[in-house]
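Take a look at this single chain in structure tokens; it is the form predicted on its own.
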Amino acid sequence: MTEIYLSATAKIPASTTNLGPGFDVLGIGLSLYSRVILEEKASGTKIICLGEDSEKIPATPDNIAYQAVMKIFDHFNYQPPGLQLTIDNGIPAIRGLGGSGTAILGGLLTANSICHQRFGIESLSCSEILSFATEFEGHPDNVAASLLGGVVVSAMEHSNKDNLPSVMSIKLLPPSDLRLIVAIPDFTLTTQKARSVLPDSVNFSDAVFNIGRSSLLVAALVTDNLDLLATAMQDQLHQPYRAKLIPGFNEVFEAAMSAGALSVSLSGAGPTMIAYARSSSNTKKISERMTYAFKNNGLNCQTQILSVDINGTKVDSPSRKSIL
């Protein structure tokens, strides 16, 4: 008898969150990728994970893509005899760039896609897939972004039918000469610690300011009035607390706003820093003065000018391996 074995294959791109007044609600897409593979096997478990700080990922069931698989498989009531899920890991992890985001959607869509193959059912939409990552993360931004591609505003209602969140996102496209220089420092912040010294109730005035902020950046974004970046990427709710988790950040800050950047933020929840400026800019010499200010603080960094990811998530379809 011939058994046969499917496979399939995520390409999802990192994700920067908050964008400064943001807070998860606002995401934006980024040039660098994970990769997640899922194979079917006669028997057995079997988790690998390649790539950077491929160290810190666990190779156990308590490996979240793993877990993500899995979710999907019970929706499906579908027991596969063995599996072998490997993670390609290209992005930093524990810094604030999405790397759990991308895991999540690489195991959701992994195995959506060969359960799809498998017995020629209907594929979970976008917005499902959307509402079982936001279920993993507690909050729809980063998956959001990974996701879709581009900016990406989401906002989140508690459940749906299923018991899952309910998320509304909308992808909007930013200019194409925007950059983004990464600089990230050699230490991990979790999102737990970086939640943890948030107050747990604001200002009636500093709500409006981030509400009149985060508007306001949507708008320069897709109206191409990036100009306004210092202006409508300013924050009063998470990164005045946050900033003092991460040493040097002022100093990184106005290197980089020094050497020409549009504005500056923490990437998620650190401790990652990110600014934005035109292709047209000095883009090397604003991440050399962020690596510098860094130093200066006692920390080495690694720093990559990434442009804006407008395609999302790409699934390979399943390929086929008969076995006798």
Given for the second form:
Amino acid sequence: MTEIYLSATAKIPASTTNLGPGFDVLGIGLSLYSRVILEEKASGTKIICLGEDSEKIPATPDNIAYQAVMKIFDHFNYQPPGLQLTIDNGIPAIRGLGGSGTAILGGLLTANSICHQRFGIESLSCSEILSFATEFEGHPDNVAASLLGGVVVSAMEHSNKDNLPSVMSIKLLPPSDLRLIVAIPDFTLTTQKARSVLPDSVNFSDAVFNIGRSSLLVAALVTDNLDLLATAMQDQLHQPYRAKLIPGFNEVFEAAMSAGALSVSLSGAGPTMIAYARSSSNTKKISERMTYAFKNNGLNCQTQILSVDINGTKVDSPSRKSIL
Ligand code: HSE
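Please show me the structure of the same protein in the form predicted in complex with ligand HSE, now that we have looked at it in the form predicted on its own.
Then the entire complex follows, led off by the chain already shown.
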């Protein structure tokens, strides 16, 4: 009897989130990618981690991409005889660039593709994938931006009929010459730690401040009013607390602004800082000044000049291997 073993590959963009005031709401897909490859096998389970920071990613059942795969197989009540999961990571881990979100999406989408190929069943919709991914992450901003690409605005309701969060997301396209200069310092900061320093409640005036900035920011991005970003990316809800966890936060911010950045924010929960500029500006100078400012505070950092990924996650099912 011929057994057909299926495979699927997902290419998932990194994300930056919050963008200053849009805490847990706003995200942007970035031109920096990881790939997740899921292959059915005759027996056994093998998890392989390759690429950037691969030593920080567990190759065990604790692996979040593996857990996402199993979630989808459970959902469709399917257990392959064996599987191999490869995470080819291109995103510095635990630095605020949405790496865990890319792993979750990679696992969910490759398993979804295999179930679809095997049973001809309807694939889970984009909004169902987003619900599963948000349940893993706890907040929708990174996974929505990585799934859809572009600038993504999300709101979450806590449960729908399956007890999964229900997420409404809209993708917008920013000006095509927007560049994002990421300065990634050489230390990790877990989201859990960066959330633990936030207060339980905030002042009414701080909430109003952020609603205004966040709304202005979305409008500025879609109407190509990038000169408003300096004001529109101000934040009172999380960066003032998290800045204390990042040596040189204020200096890096000032260094990028004085080198011509339109604005600067913490990327997600940090520690990466991200400056925004048009492609016509001196992005190299901005990245060099940010590096120098981190160095002045005892931190090495790597920088990358990225653009916005506008396509989101792509899934491919390249091969059907027949094994006798
Ligand atoms: N919105 C999240 C936070 C992103 O700031 O905690 C980090 O994963």
